[in-house]
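Next up: a single chain in structure tokens, the form predicted on its own.
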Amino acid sequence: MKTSPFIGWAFILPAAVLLAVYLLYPTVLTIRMSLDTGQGFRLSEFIGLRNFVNLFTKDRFFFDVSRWPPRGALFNTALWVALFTLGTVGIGLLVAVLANTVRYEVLIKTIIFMPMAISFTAAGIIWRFVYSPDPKIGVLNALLMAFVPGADPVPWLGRTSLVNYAVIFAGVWIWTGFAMVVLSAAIKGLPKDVLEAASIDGASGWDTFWRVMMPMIWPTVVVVGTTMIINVLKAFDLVYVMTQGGPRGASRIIGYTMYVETFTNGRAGYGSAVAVIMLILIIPFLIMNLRRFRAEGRSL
């Protein structure tokens, strides 16, 4: 009995319609809006690439190469990509490996994963208290003044040279649990006989990890890393809650800039240009993840 080819299309059609309405159409509209002034959130005056030119030549909050190190939302996002990804994946992998060898593995992993159960807004508020310059409120300054008598309180979120690192650390605290869980599952899925053979052959713990475990879990590490990068490129909530881009725009990132320009400043065209840049930066990592998933599917 032959099956009509229209049956397959009937199953695909609802998903295709949803993708077209909620993904494709907004993307096309955003790209079109980025070429317009976008006053009043409507297409009003076509200006071509002027928004993009202004972002890279006139907007010091987005792209500033007049001093070293360069500043602006684009460079802050690059700093996030480097430190946040290395922090979450590195610490998550370390905890996953070490916790696998101790008795209280479940307790340790529960503590590390617990921040993922907190909303990011609540986590941002918690870390604002932790970083408070008032030692009666801020835990860090209380510890600093307790162990370093005579030290002055440090404005962690009020100093341009520290604010990005402070917010990134809060982000690492939240997302490390996710990386740990995924990497721990990959480690537990490794064939026991291979690890035992390495131990019998006299391999040290470091050699077993680096030469045996890492090559086998590397695809998972790459997927987790690219997922963290994608999270960074669209991050918004922590910066909004903790600093609102301050002080003096020092902690702005791409996602926050898009929000401010679109909804606070009312420049939908300018904000859409930032969104298009964000999309361009995210697409390569999405493609990497899709190719990795396909490769793993073919290997199964």
Second form
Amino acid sequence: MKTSPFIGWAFILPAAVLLAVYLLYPTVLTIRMSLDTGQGFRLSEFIGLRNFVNLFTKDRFFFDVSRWPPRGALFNTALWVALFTLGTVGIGLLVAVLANTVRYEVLIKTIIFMPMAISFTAAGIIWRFVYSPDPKIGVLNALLMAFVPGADPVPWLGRTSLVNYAVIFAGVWIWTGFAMVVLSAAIKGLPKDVLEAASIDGASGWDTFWRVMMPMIWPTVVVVGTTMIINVLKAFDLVYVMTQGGPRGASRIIGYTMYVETFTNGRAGYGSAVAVIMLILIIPFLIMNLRRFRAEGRSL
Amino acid sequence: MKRSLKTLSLLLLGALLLFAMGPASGQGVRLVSLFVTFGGSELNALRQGLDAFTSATGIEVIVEQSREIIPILRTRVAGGNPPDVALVPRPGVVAEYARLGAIFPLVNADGSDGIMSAETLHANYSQGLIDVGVVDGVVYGLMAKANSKSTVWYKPASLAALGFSVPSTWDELIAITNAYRAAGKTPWSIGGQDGWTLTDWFENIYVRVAGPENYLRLFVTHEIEWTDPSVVEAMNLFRQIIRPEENLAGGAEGSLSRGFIDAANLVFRPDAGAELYYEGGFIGGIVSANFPDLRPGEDFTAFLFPAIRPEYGRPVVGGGDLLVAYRDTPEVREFFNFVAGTEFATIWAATGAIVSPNRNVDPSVYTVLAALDAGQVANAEAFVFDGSDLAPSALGGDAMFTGLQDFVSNPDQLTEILQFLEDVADANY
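Output the structure of the form predicted together with its partner chain; the preceding block shows the form predicted on its own.
Whole complex next, starting from this chain.
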């Protein structure tokens, strides 16, 4: 029986309408807004690419290449992408592989997964206490004072050279559990006979991991990695709670800049320009993830 | 199953209908919704005044509170759902809304009544304090509470032991700073993690170097540029406080990683880490709450920020909250007239939480600490509003905070810092 082609369209119509209203329209409006001053959250004065030009030439909180190393939200986000992704995927993988062989696997994994159960705001506040420069409050400085006699407390969040690493570490603490669980599931799903064959053929643990296990779980690693990268590119909450982008704007990331410019400073056009840059940065990773999904779909 | 689904959907439909009819069915209840930034004991103090309003007029006040008032108001105004009235802490934001047409004139440019009675306003407020809420000749904001930000907090016993009395000039202040350092004590505590504590420092110095008129030209109209010699001079005076770094508890880095409350505690706790602390009048309440054993006015108190140039004397830099009207309803009109009156101001002031800019409030209602603050506001040779709140938010928030934090950690970069501020100002006026 031949069905009308309209039936197919009718089926996707509801989804298409929802996507158009809730995704397409805001995206187009944001792009248009980024070419405007956006006074009062309305399109008020078309100014072409001026927001973008200002972002890259006048806004040293966003993009500052006048000093080495370069600074600004864009570079901080790059640092987040590198360290946060390596940290969560790396540590997650390490724990997933090592815990796979010990008796207390459940206990270890539960502890590492636990932070995922806390809201990011709460986690941010917890870490603000941990990093407090007052050793009576901050456990990190209390430990430092206890083990290194005569040491001065370190203002982890108050020093521009440390603050990004401190916040990224808190982020890794939260998200490692997620990476670990997904990777661990992939490892558990590996066919036993292949691993047994490897050990019968005399492969060392190291070789088994790199030459047998890794190639087989690589697709999962890539998916977890890109998910983490997308996570980082749109990150906001930890910086907002822990540092408000400070000290001296040193811990700003693009998500935070977007918020501050749009809502605190009331420059919706400028904030939208940041959002558009964020969108452009995320697109390649979205495409990567989509390709991966499609490839898996075909192999099924 | 099917039956219960039907009942459920009927219930839902009913609820929706009720919701849609809400305002109409609520006829007879007169309401004003108010949005404020402060909470806790400050909000409870305000409620005492609001209760008096409700019993006088029968109008209920619904209070919403958030420290993030500016972002929330922006989204609600844009979404067409603003509160009736709001207490906005930044005159710069009031000007922004006035020019967007989002708020209503309280008193028109020709002096006729807008939302409120011009007569009530002029009877209770001095022109200097009315001017804070004026945008392009029209009164848009009513200054409902005020506080001095020209108070330098100190411990009388410690100053006497050093052999000094309260300084009235900048040179004396620097002499005290040096004497403390020579005596092996740390003179100053700064809470520079909160960038606004540094802008407050700068404003007090600047208004004393350049005078109130130039102060407004720098912050409000940007007729004076940030690279102007007067700004350089003010910054170099501030440098005498922050350098050598031994002047500051924890040096520059320690000063920038400490919030304003911790910085106050550092001076007044038993094993004190510094002797002097500059921040606004509200510090008195914080210190009394944190150290109940200290006697206000005796163990700790404040002096007026000393004069720099004799011709400009000692103007008071102050902060405050401006009441603005997002809607024009009879209830809102009654609310403004009540808030501007002396009864409301006296009740609120008597709680000790605020200093009222209303000149008809009897000074005897204040506590020792509030009287100190109120005295500075009422007796001010000149009153200028906190400059970083007058400037457009991008400059007065962010940029000034980070620029001055940069200055504390690296004062040799003054030229670059001022150029940066000028660039931001250039893009925002």
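Bear in mind that the values here come from a model prediction, so they are computed numbers and not experimental data. By rigid core we mean the largest C-alpha set that fits within 1.5 Å across both forms. Numbering follows the first chain given and starts at 1.
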| message | For a quick test of reading the superposition: does residue 25 move by 2 Å or more at the CA between these two forms, rigid core aligned? | response | no
